[in-house]
Amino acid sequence: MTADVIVLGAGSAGLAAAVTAAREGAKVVVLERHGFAGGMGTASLVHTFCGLYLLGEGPPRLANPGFPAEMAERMLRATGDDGPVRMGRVWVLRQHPVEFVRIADELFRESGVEVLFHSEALRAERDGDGWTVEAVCRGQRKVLKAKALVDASGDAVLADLLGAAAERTESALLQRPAYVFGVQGVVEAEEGLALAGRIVDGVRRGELPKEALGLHFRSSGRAGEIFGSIDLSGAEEGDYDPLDAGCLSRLEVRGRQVASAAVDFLKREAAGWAAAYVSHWPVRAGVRESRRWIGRHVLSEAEVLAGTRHADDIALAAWPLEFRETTRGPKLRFPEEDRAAGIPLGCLMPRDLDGVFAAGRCLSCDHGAQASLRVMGTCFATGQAAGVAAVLAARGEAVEGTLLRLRELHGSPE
């Protein structure tokens, strides 16, 4: 199988990269390990788009034009919501994972992207002036060739396969994983501080595991359906390693244990919860941070906090640094005067490779900057840029033209 561009991963960044590249006339193949696109927003049930809107006072303003704005519009039509909602100092757009899957299917079909679901990259290597990728699906291997690659795997999988420069933050500082699950049967229920207090009391009495302290619930926007969210330590036995199968397996089991215990407890103790039940589990726990590429520019925490702009910015980072290094909830650090920092093209370009691009939460940045860049709204924007850059590389054109082409297509970010 041959293509102009192969995209690894169909999460927010991979979806944006693939659709953008196909709209530019490229033949695009996507490898996705699950049976649907959306990544954290579908498989992990993360039900808000963060990073779509600029920080600061006043009405919501989209940070990045093009694909991020299109996704916001399509999701609003799908959910029937009036618009984004203010949560403290930030704007978020509620999204439903079921609608996200449907929208992604539509985008792939409309743009002509070929998607290979249930497929993962097993090997990748240079092949003349292009690349060969070997993929596997249920033991069956397929060889694909392309002129350019986009790594939107979230875990910098291609960096590992190619032996390229990548880095990981030490286990103790990695952002803790999220576990989100669906609940139905809750009617006119106790909520807010009253519910939080009841959960704290349950932990103190030994009827709930300590991980339940960070549990919170939010309406899905559909009648009778809510989502519960827990931050887990990821290190029930030993250090947290989001790339290790044993660690990930323990994480999934622990998430289900905590969620089940919490719902059973609330059925006994809380008003309106008597008929509640867990209606669906995530396909996988939400890993927030793992391995990152080392690119030609490594965006730093200091740059994000200063709202630094660069001559070759391809997107803006419009989310505070959201640290979840413990299970005690987020710690937010906002940039100076709420200025959105620029994300330069060099963050998408591996330090020592041509024709390969990174997008999403595994692009080139440090641990602090990644706490801002990893959200889905920003992933849409970096994926869009990676898609354009990959097409230019596939055509043998200078990838430095990415910024100009983005401006021709969508104008400049705010």
Given for the second form:
Amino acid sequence: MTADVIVLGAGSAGLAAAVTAAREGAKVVVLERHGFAGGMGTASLVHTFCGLYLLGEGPPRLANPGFPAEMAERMLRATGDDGPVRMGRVWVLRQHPVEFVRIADELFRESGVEVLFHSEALRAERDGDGWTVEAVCRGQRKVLKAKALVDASGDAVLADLLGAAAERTESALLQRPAYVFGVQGVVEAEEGLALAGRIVDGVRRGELPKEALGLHFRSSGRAGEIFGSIDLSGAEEGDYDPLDAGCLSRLEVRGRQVASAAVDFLKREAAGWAAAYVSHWPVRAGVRESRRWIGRHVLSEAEVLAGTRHADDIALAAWPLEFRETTRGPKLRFPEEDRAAGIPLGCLMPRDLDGVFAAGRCLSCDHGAQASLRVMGTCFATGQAAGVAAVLAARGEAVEGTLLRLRELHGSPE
Amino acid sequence: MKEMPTAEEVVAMLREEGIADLEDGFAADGNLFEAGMDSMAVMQLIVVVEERFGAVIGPEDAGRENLETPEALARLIGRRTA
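For comparison with the form predicted alone, would you give the structure of this protein in the form predicted in complex with the partner chain?
What follows is the entire complex, opening with the chain shown before.
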């Protein structure tokens, strides 16, 4: 099987990269471990798109044109919402995981991307001017060849397969994982602050585990359906290691225990919750941070906070630094004058390799910058740029042309 | 019996504990929810208030009228410490 571009992962970055590359005329194959696309926004039930809109006062303005704007539009059409909602100092777009899956299917079909669900990359190596990638589906192997690769795996899986330069934040500082689950059967129920007070009371009385302290519920936008979200420590036994199956397994089980205990408690004590039940579990807990590529540019926390722009910016980072280093809720840090920093092309380009591009939350940046860049709205933007860059590389053209091509397609950001 | 904290002390607490990202000199009657305090932050707030002041804020207290501004919060803490 031969393609121009192989994309690892069909989360928000991989979806954007694959669809963009296919629209540029490339033959694109995507490898995705689940049976659907969307990553954190579907498998992990993260139900808001963050990073789509610029910070600051006034009406919402999209930070990045092209694919991010198109996703916002398609999602609004699907949910029927009027637009983004203001949460404190930021705008977020409510999104529904079920709609996200369907929109991704449509985008793949319309653009002609070949998707291989249930597939994981097992091996990757240089092959002449291009690359060979071996994928596995239930023990059955498939060899694929391509001229360029995009790593949108979220965990920089390809960096590890290629033995390329990558880094990991020390365990104690890693952003804690989110655990999001669906709940139905809640009717005209206690919510918001009163519910928050009740949950604290439950923890105080020992009826609820301590982890429930961060639990909050938000309407999914569909009648009778809400999502519950908690942050877990990931250190249920030993240090948090988001790349270790044992650690992730304990995390999944703990998430289900805490969620079940919380819903049982609210059924007993909160008005309107008597008939509540957990209606769906996430396919996986929402890992926020793990392994990252080391690229030609490593975007720093200081650059994001200063709203730094570079000559070769391919996207803007419009989300504040959202630290989740503890389970005690997010700590937001806003850039100077709410100015969005630029993400230069060098963040997508591995330090020592040509023909490979990183996108999404595993691109090249430090721990602090990743606290801003990891969100889905920004992943759409970096994925889009990686798609354009990969097509140029596959054609043997200069990758620096990515900026010009993005501008031709969509105009300048802001 | 402890005294009711001042609105300034409440603002300082919210900032120190990272419950709300407030500017210097945040007004005693400023709106904390508009400043980004959400229901999740309110949970941390209730825990911190109990640790610092021994004030137990129950589910019935967790309403906007008690939590919306530093001065309302100061009054609530005063009532629940008394």
